[in-house]
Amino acid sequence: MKVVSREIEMIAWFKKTDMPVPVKFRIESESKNSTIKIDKVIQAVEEKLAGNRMYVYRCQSIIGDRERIYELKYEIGTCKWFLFKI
């Protein structure tokens, strides 16, 4: 997987006591915007990087007629989502 670390727009499902569940996201590129539905969350863990708490999700989706595995990160302090690796 290649590190891209791009901020994305996310639709997620939030529970009262548990981690948020990502549903689908939109990523903007120079030519167009792409909306990707998250088919499966393979793994979800919490990590602390340089004092910042983050949730890391390893997900699977069909992107461009291929099944791809990628990583999403949710930064708890700023409430931002990132496409980290693809």
The other form holds:
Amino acid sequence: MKVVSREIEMIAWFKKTDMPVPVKFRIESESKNSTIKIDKVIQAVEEKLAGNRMYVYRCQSIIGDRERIYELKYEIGTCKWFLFKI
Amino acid sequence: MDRIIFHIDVNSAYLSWEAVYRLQHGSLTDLRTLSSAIGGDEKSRHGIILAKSEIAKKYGIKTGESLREAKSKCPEIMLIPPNYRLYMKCSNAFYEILCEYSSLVQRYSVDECFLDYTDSQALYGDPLEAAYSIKERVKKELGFTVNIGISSKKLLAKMASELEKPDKVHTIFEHEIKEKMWPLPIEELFMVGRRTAPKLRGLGIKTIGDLAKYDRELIRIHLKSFGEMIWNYANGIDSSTVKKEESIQKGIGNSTTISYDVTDRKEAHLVLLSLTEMVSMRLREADMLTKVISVSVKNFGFSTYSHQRKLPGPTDCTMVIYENVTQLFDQVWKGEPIRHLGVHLTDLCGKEFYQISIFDKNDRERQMQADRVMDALRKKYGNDTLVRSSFINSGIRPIRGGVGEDNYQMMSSLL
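Now show the form predicted in complex with its partner chain, given that the preceding structure was the form predicted on its own.
Every component of the complex follows; first up is the chain already shown.
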């Protein structure tokens, strides 16, 4: 996985307890926009680096008929989602 | 029983915090591994180095020097403007972790805390092990490194945390003073800065040990009570305790570097007014009155002087303070270009009663009422809601001073 750290548009599921669950996201690139459905959240942890709280999700999806593992981040202070590593 | 005190100090705080924040947001390089420094905006000349990386340190870059000096030593240095909001966040997270280890934690500044470990030994065991576990936890959870000094006194703990950096734990207990503290150059002693050090060196005092062995009476003759204090420090004598609550405020002050050299008296007065607005607002916020007003001036050659005055009666009125500030400034200013101005209020007292003076001007009561209204409006709608008309078209910010972060923990010279 390589660090890309790109802001993404996300549809997430906010449950009554626990951290939000990412459902699908859209990533914009010059050529096209693609929507990726999150098939499985493998691991979710909270990160407090520099006192800045973020939820880090390791996820798995089929992207262009290949199964890929990648990392998403949700920054609590700004409510922003990032595709962090892929 | 002797107490066990930790002093926990973040290694190049501003820089590591910025570095960790950038890494968290996907930066591929760690600022700590480059020649980099945190320093103000070069254009508006708010430019001194606030923190630097270890690599920048090797180029001889020092905290407090101007950006220009830093650039001349290392032209490729990466300069990053400060972000006080982030620092406060880091500092809070850091403080929260420490609070898990003791009920007595004192925030000494934004990046330093004292922790009284005496009563935590039953819970967390050996102090040294606990210190290592704190250090590792901060590194793992928050991403930055700290130095921890352990001793039975606050002063010695602070000295210990300064020994070798970064990411280390040191002790200076009383029996270790001779071996670990005395060989250090005198500049390393707490409260000995670039003003005192040359004076001490002039007396033949080169190391902390020299000062410790010096005659106490002689040092008192040279440096008054301050000399006695640092002599005590050199001998590891310090009776201060870890205070949980913010100690009582001794003074309020703000200062600012102006983006150009001010040569005009009127303009200088305007800058002083904008500082006075800030300072007196803070004074009223703290519910205090001041008895001593002082003004400090730093000129284009970086030399600083100040002037102060004791008031006949305590006050918190912006205009009274401002009148004194301008008089003080006029008395002391030598007419050269000014780079930096400051207004400080000390000898604060409570507001329980207020002595009216027959020398007060008649409109004092009304001015104080106006102050109250202005404070309320500014608090509710922001500082720009109401400004004095003298600032219109002056190009000078109507209220200035401070880091723009209200709860920011400032450094103090009191242990």
